[in-house]
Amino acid sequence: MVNSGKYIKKLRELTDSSGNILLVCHVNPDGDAIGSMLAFWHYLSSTGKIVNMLSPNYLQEFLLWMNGAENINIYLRNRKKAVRMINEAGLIIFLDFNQPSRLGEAERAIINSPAVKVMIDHHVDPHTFADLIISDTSCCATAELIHEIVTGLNRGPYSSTAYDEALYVGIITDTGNFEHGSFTGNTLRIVASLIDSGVDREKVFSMIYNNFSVDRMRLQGLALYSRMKIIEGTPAACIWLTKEDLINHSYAKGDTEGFVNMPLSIKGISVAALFVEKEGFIKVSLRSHGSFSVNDFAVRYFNGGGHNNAAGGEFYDTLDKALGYFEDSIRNELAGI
């Protein structure tokens, strides 16, 4: 864990001297960059803030029950209100990524705004496009982070039940319920505190992982039946869907969430790979148990990244060649593994 108390004095001089502050998460946010971005705004909003948060895009269906969602502006569905926002902020922080590419196309007015920038954030190689970095890739989660600078900024420990739920949220979507990631004793501290003070489990597990739509359900084994190879003589397996799939079975956003972990339980399988044909481009979600980078393979391989056991990347050709090229390239990678 980072020394979060050395940024913390900074954190408060900007949040205490702003007057307007804006959130912002990436472009298709998961369940951390939710979950992040909720439990700040509920801190900050407890202190007397002025407070607004901004999604690039449209938020995943499965998410949309948590506490304060609705106060989430989409930058695509209103893009002058998002713009004046953008405009009147004294404070931007952006939670869960670093790259400003990953504001979509919101990410020239944000970066061109003369505001104050501050990074939150745990994946590898941050770019520089912030006046203040927080940066700890040794969190399983952005949502533990914004525990441990929550904790500092309220100088002791911050609790309320939709504080609690966001952060939980953020931890257990970013680790598959604790099936990945790099998590630590810390975390379950964490998660334990959580629970501790009043955290559902079974609510928010199940509104998480059992809310899904029969068409999903179908999807999901369409995929598992029709949709996935072994790459022969590796360690290796893919799933792909094509855009008519996703039409067939009615596609909502985040229907696809998880569909790349389902490779890892076949035996013998420690890297997985899932191609989602968009307009334009091929979706890539890597993810890997062990010592295989799924990182290093998407900065190398599909202009990506993220973590050492979970990434995701971009191709941008048809989805055959999305997969020829990838059945190459892991081949290669994976040569005496």
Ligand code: 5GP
The other form holds:
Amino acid sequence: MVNSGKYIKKLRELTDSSGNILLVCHVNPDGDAIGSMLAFWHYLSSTGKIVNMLSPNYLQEFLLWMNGAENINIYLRNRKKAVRMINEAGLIIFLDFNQPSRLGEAERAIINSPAVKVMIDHHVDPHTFADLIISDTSCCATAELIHEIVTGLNRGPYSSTAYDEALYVGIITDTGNFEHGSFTGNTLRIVASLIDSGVDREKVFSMIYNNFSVDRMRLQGLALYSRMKIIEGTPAACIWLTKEDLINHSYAKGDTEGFVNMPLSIKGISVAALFVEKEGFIKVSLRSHGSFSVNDFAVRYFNGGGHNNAAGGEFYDTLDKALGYFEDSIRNELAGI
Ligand code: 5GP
Ligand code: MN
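Could you output the structure for the form predicted together with guanosine-5'-monophosphate, given that the previous block was the form predicted on its own?
Shown next: the complete complex, the earlier chain at its head.
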């Protein structure tokens, strides 16, 4: 991993000198946010430290089974307790995000806390709201970076069933089970060591990917059958879902996860977008194959960010306007590619 060595010493000093550590992941936490937070929590707790975990909002159903997930505090569930935890922390470690807005409603309380702050992340263009920034965009998942950091802190490999499983969840979810994302030989060497240590691949895969409701499958059918548009003259396609579509399919958090990747399987399509109508705004997800940076596109047009091939953002107007705006923007950027 690039440059981790020089950060390990500093991080060790910080974790050794802090009696009370708070790990924080991003709003709408995905498998990597929860996987990397739980893995680091399992490790730090094993060294005898007092460590708490906080998520700005609720976990998706398919992550609740993970060992330690019941110990994650949810800001929206108990703000008072969360604020107390934030104020009592001497060290706050951000996992899997690099912009303060990704803290959702918890942003103010966390950013204003006097604690020393560390960011551990793999997204491009980190904002400088932490005292120590450990950012490595060559890692396919923050979980991969956590593996490197823990190996450094521990002065050698660390393993426990719960820790290994959490890292594995982070890596498979951020690569779509090794289908996309920037995984490397190094990722696979880590995965090999996790499997050698006994991670139950089939169980984890099943808990993550074979856990859908019938409604969710039908929503996927609807998305592909009548909510997908190819932007003619460009290699882009988009899918949209209205609030009504979600209600009609008993939408549960996380149900649209993965939908944005589907158009990339179409011959000639290398950019895909998903627009989901939320309360008061449109959530945008973007994916690409190849050199088109959806991170740059998300920053420029949708007030967002992410990675070169996977990014997201938001749009504050109607769904129709969002789709028209996307089509215009994509034509600007992609016509003739
Ligand atoms: P997803 O499309 O799966 O929600 O997110 C893809 C990637 O883009 C993730 O790495 C996520 O952290 C990032 N991302 C998603 N939405 C936003 C957003 O609104 N702002 C920023 N800065 N990043 C986002
Ligand atoms: Mn991630």
